[in-house]
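Just the one chain here, laid out as structure tokens, in the form predicted on its own.
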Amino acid sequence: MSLASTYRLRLERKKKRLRAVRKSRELTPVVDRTDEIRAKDILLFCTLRNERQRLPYFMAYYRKLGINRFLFVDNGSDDGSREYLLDQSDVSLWSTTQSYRRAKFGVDWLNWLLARHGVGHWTLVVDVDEFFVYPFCDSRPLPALTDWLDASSIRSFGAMLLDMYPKESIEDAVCKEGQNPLEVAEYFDAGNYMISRNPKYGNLWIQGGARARAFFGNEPERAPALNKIPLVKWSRGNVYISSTHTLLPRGLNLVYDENGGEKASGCLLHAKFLSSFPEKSQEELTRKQHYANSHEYRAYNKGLKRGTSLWTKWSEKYINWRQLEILGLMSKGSWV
């Protein structure tokens, strides 16, 4: 990379950090328990809106995995999400009714919280419908993974977003409060993925799977990105650029090998397609708070009118992380 390119990226990173400071003024602390954070704690950061029904299982899943503290931004929920989180002793909560879109889809808010509270910690940034799986997650808690990453001098860990869906129609895929959504949305696409490298930031760009097939068949290049870097040992100066798809400094994006060997990686099981999805999709289309003037949600609404079943005879039923490794969707790399 040229000296000029390096300088431009450094300037971009500085602007992102300053922007996060300005946007922090939009956040109001509701309950702040960050003084209870210990040196070795693994922290989860999340922005949400109206996810009350999903929260009990989400919290239980990540507590069992090894998360010690949760830092949430509530963006104007009116379904009881805020009240539920207030009752959780391991949660710190900030609220805002400001524009999600103008905060770079929540990235500005989280960049500020990460800079304020995440430095020196392993941090996991996920949405409420994303469930992190990694090699040996059925027998080794998250601190075992982060200890190995520390010992290997690895500071970021990639995870492909894997869209999960039910066998029946989406409207019939009812997930009760506290229920594992992967008991309802059990299937995924084993193939149909496109990969390219972003020349500016160095990260792999992955598209495809069920959403590309069902909602972006005529324009697959506009399908949502599936590459994510949710787990990072946060350092002063780190910033997310585009959701958790892209980071600066640039070296944090190099989470996959292309030639020779494989780096360890995981998946984020994306339980979006449940009975609540059509209503949520219509709401987000009306709010217009998502990327590219909510192009993604316009595609969802158009696709839902044609039919609401994503399952095909080639759909794969989820078993465990080893299945995903065999299919080439994640890797244990050199971690044994």
Second form
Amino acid sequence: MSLASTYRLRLERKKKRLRAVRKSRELTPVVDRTDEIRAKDILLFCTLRNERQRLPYFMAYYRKLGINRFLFVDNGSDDGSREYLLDQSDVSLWSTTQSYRRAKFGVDWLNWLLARHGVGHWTLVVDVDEFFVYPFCDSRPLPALTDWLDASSIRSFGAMLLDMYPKESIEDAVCKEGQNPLEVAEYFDAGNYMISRNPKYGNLWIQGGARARAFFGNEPERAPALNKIPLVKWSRGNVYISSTHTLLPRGLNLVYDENGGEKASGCLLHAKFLSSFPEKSQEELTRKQHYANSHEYRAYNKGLKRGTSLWTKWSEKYINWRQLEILGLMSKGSWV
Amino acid sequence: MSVGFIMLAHKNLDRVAQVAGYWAQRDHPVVIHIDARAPRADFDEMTEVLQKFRNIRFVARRPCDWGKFSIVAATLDAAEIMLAQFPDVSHVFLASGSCLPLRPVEDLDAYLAARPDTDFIESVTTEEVTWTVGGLDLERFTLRFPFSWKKHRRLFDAYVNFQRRIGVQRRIPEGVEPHLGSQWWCLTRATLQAILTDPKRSVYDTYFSKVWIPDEAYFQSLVRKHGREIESRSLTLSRFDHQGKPHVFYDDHLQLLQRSDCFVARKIWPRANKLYRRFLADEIKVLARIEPNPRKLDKVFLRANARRTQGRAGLKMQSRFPRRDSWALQKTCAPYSVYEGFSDLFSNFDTWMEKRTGTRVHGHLFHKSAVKFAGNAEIFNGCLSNSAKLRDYNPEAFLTNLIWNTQGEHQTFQFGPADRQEIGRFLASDQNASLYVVTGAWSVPLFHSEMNFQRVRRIAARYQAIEAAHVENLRSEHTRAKVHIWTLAEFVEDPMPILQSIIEQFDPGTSRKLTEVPKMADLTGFGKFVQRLKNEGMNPHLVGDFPLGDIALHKTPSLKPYVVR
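Alternate state requested, the form predicted in complex with the partner chain (shown: the form predicted on its own):
Shown next: the complete complex, the earlier chain at its head.
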């Protein structure tokens, strides 16, 4: 890494931070309980829009892992999400009706909240349809992991996005409010992921899985990125660059070992493909608020005929994290 | 006669109090040192909880730095109080604040009573030490370490290197034999007393105050001077990871810990409520004479350290992505075979091979239009798609995935100059690949095709150029694959021993004879075809030296059993 490019990345990081400050003016605090945050709390950050149905299970899932501070940005929900969140005693909520796209798909907003409230904390940035799974998550709460990361001087923890889907056609996969969406979308692709290294930021770029297979077979280069680094011990000066795929400073992206060893890692189970999906993707297409001119949603709309099922006879049914570990999708590293 | 405990702690004082209270309640004196940096309020709370016990003492608090003498000094202070104030104590057990007794303390009493003169302390000569991280062992005793390893690593390293270069050495005082070992020991009163009252103690203390990590060296070395019966092992179960950081125990280790039969374990995660509840409960049964046996636990830890440092061979994933130049590492997770030219020569090679060897035999996986999985499957293990575009987007990932997804089943596939060639280099560089190449075999389908000869000639020239480059790559000195190459002429002259030896690889030991051979294409007139290519100005050198007339052996090989050797 030359001095010049180190410097360029430093500038990029500063610019990103300034941008977050500027974009923070778009956020209106609705309820601010951040003064209740205590030193060792793990904070969850999330941007959402119209996710009322998913919220109860989402909150329950992360509360059970040991998170008691939620910081939400509501991007103009009109389905009661906002009212629901207001009632939760562990939620701080900001709202905005400004463009998600122009806030770099929410990253600017979250960068600002992270800088304001995240510093010194372990921070988890997830979407409402993402469920964080890490080694021993069925027997150890999240603070066990973050304590271990602290003791090992590790500042960031990778968790690949694993697209989950139902066996039946997507529009028939109804998930009731409060129900575990992974009971409905319980299948995933186990072994069709493609990885390359991004030389600029040093992160891995992972593509593949059900989405690449079903929607991007003809243009794999446009298949969505699945690499994510959602759990970070936040320091002053950290910024997310694009979604939670990449961060600066670069060192935070080194969640992988290059000498053959395995670092500890987890997965984000992505319960996107439920009955609400076709409608949502139609809506997103008209709102045009997503990455690369919502190309992803255009691909879905093209690929989603009625009765589309992502399931194949080689689809793996989700059991637990140990299964993901054995399949080589995540690793315990040296954590015992 | 009983054992007294010294506890060194700096945080999670509620847990420290809990364990100290457990021992004190069972009439075992405890002397506690709390790092001066621990919050005053926590300390006050702790002393209040413990004030009901008359056999607990607190040592004057010193600020303790990792790797510094202050920890030894605190231990010495505590040991003095223990020996002076508790005359019944026969053994002193050094524990940390994150230790947890796994067996009733009466068990430990009985165990030590049966070995009244034994000092349990890991004490290994510096030559024998294998665990030191950073390679400092004897040099811990002979160099100076004024800089903090944790805070100023670069200065630390630079100063060590500087001393090595100019060759300065501290003199080791007489009577000190450098030994290293776990910080956590259990010494007899006599030995500890001798160490504390050694007339040269001030010399030793001064000397050790500049040794690096003296808590792993002070007692471990001096016990060699004063101990009578040294059992070089720690009674405290404590294991370290590849960074030299202790492994932590959680609730889900309960059974492993119970089965280890160790007396005390560290480190326990402070929020491992179940472990604290279970092991500090009253009803734990006494095992009396059973020896500690942490073998099972050790296996778990060794496996974890290996996973972190070596990982699973042939796996590429989000947290294991070896550099491209890591030649020492396996690129794929299991052996596989690649056949080039065989399916051109034998029409039913796939099915024959599958039947004979019981392996999975694919067609041309790198076919230009689609992945030709076995049985023409559209999707294969691990949800690999047959889309050529997805495969070509990252051919190496495609192949490593295929091999990873089919562990336990040998994969075989066809390859040739008509396929996408990007994977060629990878195949050559992969030690798991076995390539069987019949060069020039692509000419057989051309020979049988009804195409215009000019077109045949053009295709032949192109295939030959592609295959020549491929073969050159396979013959390079960097090739790690097992490569077998025959020209078409060589091969058809005597195919049976070759087929036989291929089959035998999958079924070594048995000398099953080939009773059924694949059907070879008819080569009548092939020599003339080759000559015609030559006449058109092309030199099909990869085909080999084919006679102009029809050779006797080129026909379908006989069905007669054929024995090699």
